[in-house]
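Only one chain is included here, represented as structure tokens and corresponding to the form predicted alone.
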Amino acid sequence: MEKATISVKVLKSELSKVKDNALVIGFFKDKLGLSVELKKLDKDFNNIVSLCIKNSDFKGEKGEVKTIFVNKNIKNIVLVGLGEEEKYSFDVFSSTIADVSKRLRDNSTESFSIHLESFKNSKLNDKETVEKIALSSLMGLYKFTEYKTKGKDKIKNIKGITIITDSNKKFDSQTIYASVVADAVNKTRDLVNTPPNVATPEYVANYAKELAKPTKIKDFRGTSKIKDFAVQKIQEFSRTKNPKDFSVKSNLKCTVFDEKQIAKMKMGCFIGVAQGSINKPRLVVLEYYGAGKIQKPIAIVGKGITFDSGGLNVKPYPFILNMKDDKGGAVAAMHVIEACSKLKLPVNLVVVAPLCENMIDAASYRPDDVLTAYNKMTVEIRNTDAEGRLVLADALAYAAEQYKPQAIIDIATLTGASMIVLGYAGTPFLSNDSKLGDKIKDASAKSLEKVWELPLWQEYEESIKSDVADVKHISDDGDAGVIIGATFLKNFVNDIPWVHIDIGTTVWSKVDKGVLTKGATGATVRLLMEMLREWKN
């Protein structure tokens, strides 16, 4: 089923001249007075807004929404509570915008306008606010309905969002960035949500190939159907007098290695995990050079277990449910590099995504097996349900040796222990380099994806010493699960600045609130995009 597209634009206009299904206006609890512009609008509607406030029908409480049906140029005026101004933040703002967007969609609103100035305060500037409105609404409106067969005609969608401002500033770069990043987040959600009988290793590898193919543009002049292409090409197309179908060459390169090539590369840990499944493994490598090939790339390595049964240490119910999300790291990495290529960010990136299933078979790898990794390190297997770090070990060693990157970032649904550390609120990360760790923290504050750094103390290395091999891949006591996972992975990055991000919990949401919907979250896409847009060597 084709996804409904949502256009987001910024328009300079007086509120009294707005024509739309709904106009959304924000109010702080301790600042309910009307501005000059709002007084003029209120007068046009027989003082309905001021009366609503005067009669305490609307108090500005955080999350409060009051819809007033006026049925004129604007059909509904929507008053939104922002709470106390002192406690107002981008977190509150983002969640509010997303929740209001969902509410309007569910009330069959096809388009709405947002009064920019009413959602700002001294902490938020125009450009940041526009970007967050666009990103939060587009993420909040996400739905996964691909496998619904009934009631498709009843699915409600927003077609357009207009941000109303009194500023003469141009906001094109903010709306473009937000649209591209939201698209990357939502496509990550789509692929992670895709069931494992469909999204096999081969399927995901073929999907990656499609990302790197030339994009065909048809003659959609005068419509809003052109999307997801380099802005310059779109503008060139719109200026053409007699446009015809043409292709925009991709600036992504995709290489896919099959099971025979992976075995020939001596990725013994990766092959060990994959050998129990009828669906053969694939290794995807995506490359983007936005800063010239002389500059060393940044490598992003994503765990891509398309389904994890736990292997011979089979997962019990209900922990085996949603194990399609075990590919979340690889899928996020693929869409991060695609988004960077669309935005033409001045960075060089390489994505390495090992894709396989962890299944039960006579050929499955076993506890007590010893596997030899790509970097020739031997690994004692203690539990087959700790498979993610094994495929990552080979992928990390490959990225380090083949590309000699300036930094390596791995994204992995690595542990259930991430739930114990931070719950669903945030993502733990670990790093061997303080400067790289600081980049992640700075990006966290700006992207609103919460992270928290854990230590990589030398004491933890004792826990993975093996009596029969170089290392064992988990500790025997199960303590400090997130840290032990990272301590193991550190053996495969050759002292290159490296960050390990454990999205074992935050890859999935059980709630439909704010920018989240039930299911895949697209974790780390916003975080890494924020870091890469400001990357400096």
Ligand code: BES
Contents of the next structure:
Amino acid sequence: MEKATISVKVLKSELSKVKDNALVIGFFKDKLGLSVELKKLDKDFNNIVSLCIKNSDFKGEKGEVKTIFVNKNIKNIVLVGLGEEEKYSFDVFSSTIADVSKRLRDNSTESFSIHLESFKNSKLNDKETVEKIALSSLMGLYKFTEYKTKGKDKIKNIKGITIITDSNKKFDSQTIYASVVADAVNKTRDLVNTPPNVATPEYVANYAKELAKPTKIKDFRGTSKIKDFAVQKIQEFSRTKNPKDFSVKSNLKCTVFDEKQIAKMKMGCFIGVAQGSINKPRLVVLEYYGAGKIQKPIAIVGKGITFDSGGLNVKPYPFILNMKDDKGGAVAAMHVIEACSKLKLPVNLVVVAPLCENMIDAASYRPDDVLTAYNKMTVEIRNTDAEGRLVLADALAYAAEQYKPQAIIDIATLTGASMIVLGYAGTPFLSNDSKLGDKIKDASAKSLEKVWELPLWQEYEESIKSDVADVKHISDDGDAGVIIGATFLKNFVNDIPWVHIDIGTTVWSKVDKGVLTKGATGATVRLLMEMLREWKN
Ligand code: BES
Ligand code: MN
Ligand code: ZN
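Form predicted alone done; form predicted in complex with the ligand now:
Following is the full complex, with the preceding chain placed first.
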């Protein structure tokens, strides 16, 4: 089914000339006076805004929303409280925008305009503000309804968002970036939310192949959520006479290896995990060369367990619930490379995604098994539920050897222990290279995806020494779970600058708040896009 399109545009206009279902205006609690422009608007509407403020019907408290039905060229004026200006930040701003968007949608508003200048202050510049308005509303408005059969006609949708400004600047590159990234986040959410009986390794691999196929322009309209982007593409390829036949050749290359090929490549750890399922494994490799073939690529390796039962060390209820989200790393990586290719970022990228199920079967791998990884290291299995690091071991070693990348980033729902370290608020990461770690931190601040670095001290290596093999994949005591996971993975990256991002907790949201919606979050998509757009080779 084709998805509803939300268009985002920026319009230079006087506030009083806006025609829309709603006009959204932001106010700081300690700065409720009206600007010249707002005074004009106020006058046109019989001083309704100033009266509202004077009578304390609206105080500008953080999260406060006051809708005034005015029923003229603007139907509703929506006053939004931003709290104290001193405490204002991109974070507050982004979640306020997302919450207001949801509220307008739930009140059956089909489109709204939002006044740019009232939401920015000296801390935020207008280009960043435009980008974040677009990204925050598009993310906040996401809903997963694919498997609902009843009441589909009652589902409410916003069709258009107009950002009103008095500036003459062009904001096209900001709205396009925001739409492409929001699309990547929301498509990641869709696929991660897709149930495990549907989203098998084969299904996800076919999905990856689709990403690398030429895109019909009508598909662009359907998925990119912004018309302007499709129009820009048409102009780029204006040689085509008939726009109906128009298709954009993908600059992505996709290779899929099946079980036989994976076995032949001697990925013993990956095969070990996969062998307990009738849904056979796939290894997906996606390549994008945006910086010419000579430049070494950046490798993104994503854990793609389409369902994690725990294997013979089965997960008891309720811990087995939501384990379809165990493919979140692979799915995020696939959409990051797609978004980079759409935006034509000047970087070379390779995504390596091992996809399989961790199941119980007569053929399942066991605790006590010794598996031989792609890089020939032998691994003693202690707990079949620590499967993620095994499929990643082979994928990391493969990426390191085949592509000699300048950096490796792995994204994985690796541990439940990530919950103990940072809770739902942020994502722990670890790195063997401080420069690369700093890039992640910078991207975190700009993307609003919170991360925190944990150490990779040598002391931790002691606890994964094995009596029978080169290494074991977990420690005996379970202490420092996130760090032990990374300590194991470090053996497979050949000392290439590497960062491991553990989204075990942040892949999934229990709440519908701000840019988050219940279910898959699309974690790391914004973060990595922010890092890659700034990447200096
Ligand atoms: N996919 C899980 C991690 C996970 C668990 C993510 C719960 C989100 C919620 C991973 O494969 C796993 O089971 N890890 C084990 C490792 C342990 C056996 C060392 C864990 O964290 O319990
Ligand atoms: Mn597991
Ligand atoms: Zn897992």
